[in-house]
Amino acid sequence: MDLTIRPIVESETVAFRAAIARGFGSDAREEGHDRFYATLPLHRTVGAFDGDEIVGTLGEFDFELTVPGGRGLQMAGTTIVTVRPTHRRRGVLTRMMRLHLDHAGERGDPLAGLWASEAAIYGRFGFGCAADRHDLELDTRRTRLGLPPDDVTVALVDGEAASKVIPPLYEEVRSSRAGMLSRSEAWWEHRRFYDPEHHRGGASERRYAIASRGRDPVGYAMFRQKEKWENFLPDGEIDIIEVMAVDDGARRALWHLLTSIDLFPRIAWWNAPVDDPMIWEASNRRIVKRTTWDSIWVCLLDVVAALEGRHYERDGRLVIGLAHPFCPWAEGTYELTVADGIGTCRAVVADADIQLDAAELGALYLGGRSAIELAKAGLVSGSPDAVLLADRIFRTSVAPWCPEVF
C-alpha cells in the first residue's frame, strides 16, 4: 500500500467531507461546504490518499483552551479523525498523526487537544483524559430547587437577540474554569448559533434565556423543548445545550427557569460541570441522577511553556521524569518551581522526583485529576511525599469543564 499523507486541497473538499461522514456513519451534506471552509482551513487538514481515494482523515481546528488561572493558551483542536474500515492496523492513523502533531509542534502550539471517540486510541500518542462531565437527568415533579434570587430577572429571547448578548457573556465567563474554548466569529456563526432541523433530534429549535441583574446581562441559557404525552399526562423534556453564568445568583435564576417549564418536567443536560453546585441545591438530591464520562483530552507538546502557562494553587518544587514517546523532541527531565502560584519550568540533568508518560502529565495537566489516585494506578512513579506534592500542585479547586465537542 503505498499511502501519501498530506493537507487537501479545494478540489478535493467534497471527497474529503464524504470521509468524514461515512468514517462516523452518515452522510455528507451539501450545504455544509462553507461551514466547513469557514471553521476548518485547508491547510490545517490532513488526508491519507491510497492513490486518489481518500482512506484517513484529520484535522485541527485553532483554540485558545483555557488553562488553570484563567490564561488562554494555543491549542491544536484534534478533530474529525477517520480510517476507511478497509484500511485499518496498516498505520494510517500513527502517520496522520505524526503529520498532525509535527506541524503544530513547528507552530509553537503547546498544547493539542481532542474529544476521543474511542477511549483507547489516543494515549499512545500522548492525549490524557484530562476532564470529565456529567450527564445529568432529573425530574421536576420528584425534586425541587430553591427560589431565585430576587435581584435577576430571565427572560427568552429570539436568535437574533441572543447572537448580540451571549458571545461577550460566554467570554467574561470563559476565563473562570479551565478547558473552556476561544470562539471565533465565524465559530458561533456556523457551530454555536447553527440550529438546522436536521440536528434536532425531534425537539424544538434552539431556545434562548437570559439572566439579567438591573440592566446587565449576568448568564443565559440554551435549550430544546422535546413534548411528550404518558396517558394523557405532561411528560416534556428540556434538552439542555449550555448554561453559563457570571455568578451562582445568576446561575440560579436560569436553573429555576429550566426546572419551571410547565408540560415538561424531565430536565437533560448531556454535558454538565461535575462540581455544579445545583446538585446541593435540589430538595431530593436522589432524583439527580449524575453519569460521569471523559470530556477533553490533552497533550504537552511544548511542556515549558505550557506548565509556565498555568497558574498553581500551591507552591513547591518538582523535578518530573516525562516519557513522550510520540513527540521525543518533549520528552526529559523537567524541573517546576512554584512561587506565589506562578511556575517556572526548565530542562535539567537531574533525579526525577516522580515518573510519569506524556498521558499522565496531560490527564494532570487542568488540574482535575489526582496524581495520588495515578500512582495507586502504576502510572506515576515517585516517593509518597513526591506523589503527594505533585498532587497539591496539579489540583485546582475548580474543576475543569469543556462545554462543546469539537
Ligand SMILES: CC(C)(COP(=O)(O)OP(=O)(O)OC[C@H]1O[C@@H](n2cnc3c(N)ncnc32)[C@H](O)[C@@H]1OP(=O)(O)O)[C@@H](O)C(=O)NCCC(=O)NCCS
The other form holds:
Amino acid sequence: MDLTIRPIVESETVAFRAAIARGFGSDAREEGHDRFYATLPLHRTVGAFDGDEIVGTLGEFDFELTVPGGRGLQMAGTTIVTVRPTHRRRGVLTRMMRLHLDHAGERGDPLAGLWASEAAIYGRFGFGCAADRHDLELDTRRTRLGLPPDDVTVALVDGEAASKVIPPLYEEVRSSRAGMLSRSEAWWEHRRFYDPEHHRGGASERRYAIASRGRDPVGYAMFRQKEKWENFLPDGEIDIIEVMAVDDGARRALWHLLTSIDLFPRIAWWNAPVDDPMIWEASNRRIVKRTTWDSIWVCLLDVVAALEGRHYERDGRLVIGLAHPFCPWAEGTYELTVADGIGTCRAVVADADIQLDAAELGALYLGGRSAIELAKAGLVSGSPDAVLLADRIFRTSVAPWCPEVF
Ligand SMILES: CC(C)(COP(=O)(O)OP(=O)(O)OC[C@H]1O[C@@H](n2cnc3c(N)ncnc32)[C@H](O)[C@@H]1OP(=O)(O)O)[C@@H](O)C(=O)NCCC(=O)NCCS
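Next up, the form predicted together with the ligand in place of the form predicted alone?
Below, the chain from earlier opens the complete complex, with every other chain and molecule after it.
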C-alpha cells in the first residue's frame, strides 16, 4: 500500500476532523472546528494519506504529566487514533505511531501517554497501563456519609464564577497526585468549560460547587443532574465529572453536598480515584459499587530523564534491563540509584537485576503497580530479592489517577 504519513495542512483540517469522527462512529459538527484545533495545532497531527484520501489520523497533545513526587514532566498525549475500516490491519497505525514517537523522542519528551479504546492495542508500542480508575455508584437512600467539617462551606456558582476559581484550584491540586495533567488556558476554555447540549447525554448543564474555608477556595466539584422518577418517587442521578480538593476537609464537604441533594439519591462517578477515602465514610460500604478499569497508559521515551524526574519512597540500587519493542533508542541497561528519595540513573554495561519490557516499565512508572505481581505473571524477571526491591522502589503510597480522558 502506497501511503504518505505526515502532519496535515490547513486545507485538510475539515477532512481530518471528518475522518476522526467517522473512526469513532460519529459525525463532525461544523461549529466544533476552531475549538478542536485550538488545543491541537497542525504540526502535532499525523495523517495517513492514500492518494488524497485521509485514511488514518493521530494527534499529540502537549501535556505535563504529574509524576510521583509532584513534578510535571513533558508528555506527548497520543490521541484521535483512527484508521479507516477499509485500511485496517495493514500497518497504518504502526506507521503513524512511528512518526509520532520519533518526533516526540527527537523533541526530548521523556514520556508519551494515552487512554486506550481497547486494551490490546498499545502494549506493542511500549505503552503500559499505569493507573486505574473506579467507575463508582452509590445510592444515598441506603448509605450515608459522615457529617462535613464545620469550617468548610460549599456554594453553587455559575459557569462564569467557576471559570475564575477552578483553574487555580486545579493547579494547586495537580502536584499532589501522579497521573494528573496540565491544562492550558485553551484547554479550560475549549474542553473543560465547553458544555454544549450534545455533550450532556440528556442531563443538565454542568453544575459547579466551590468549597471554601473562610474566604479561601479549597475545592470544587463539577457535576450534572439527571432527573428521573420511579413510581412517583424521586430517583434522580448526580453524574460527577470531577471533584478536586486541597485537603480532606474540603473533599468531605463536597461529598456531603453531592450526596444530599433532594430528589437525586443516585450518585455516579465514572472516573474516581481508586483510593478515594469516601468508601470508609459510608455507613454501608457494600452500597458503594466500584468497578475497576484502566485509565492512562504510559511509555518511557527518555528513560534516564523519566526515572530521574520522579521521586521514590524507598532508597536502593537497581540495575534494570529494558527491552523496547518500538523505540530502539530507549532500549538498554540502566542503573537506578535512589538516595533520600532522589533517583540518579545512567546507562551501564552490567548484568541486570531485573529484566522487563517497556510496557511493564510504563505500568510501574507512576507508582500504582506491583513488580511482584508482574513477576508472578512472567512479565518481570529477576531474583525474588531484586523483584521485591523493584516493587518497593517503584510503588507509591498515593495511587496515581488521571482525572481526564483525552
Ligand atoms: C485501533 C486501530 C487504529 C488500529 O489500526 P490498524 O492500522 O488496523 O493497526 P495496525 O495494522 O498498524 O496494527 C498493528 C498491530 O496491532 C494489532 N491491532 C490493531 N488494532 C487492534 C485491536 N483493536 N485489537 C487487537 N490488536 C490490534 C494488529 O493486529 C497488528 O498486529 P500484528 O502486527 O501482530 O499483525 C483501528 O482498528 C481503528 O481505527 N479502530 C477504531 C478507533 C479506535 O479504537 N482507535 C483507538 C483510539 S485509542
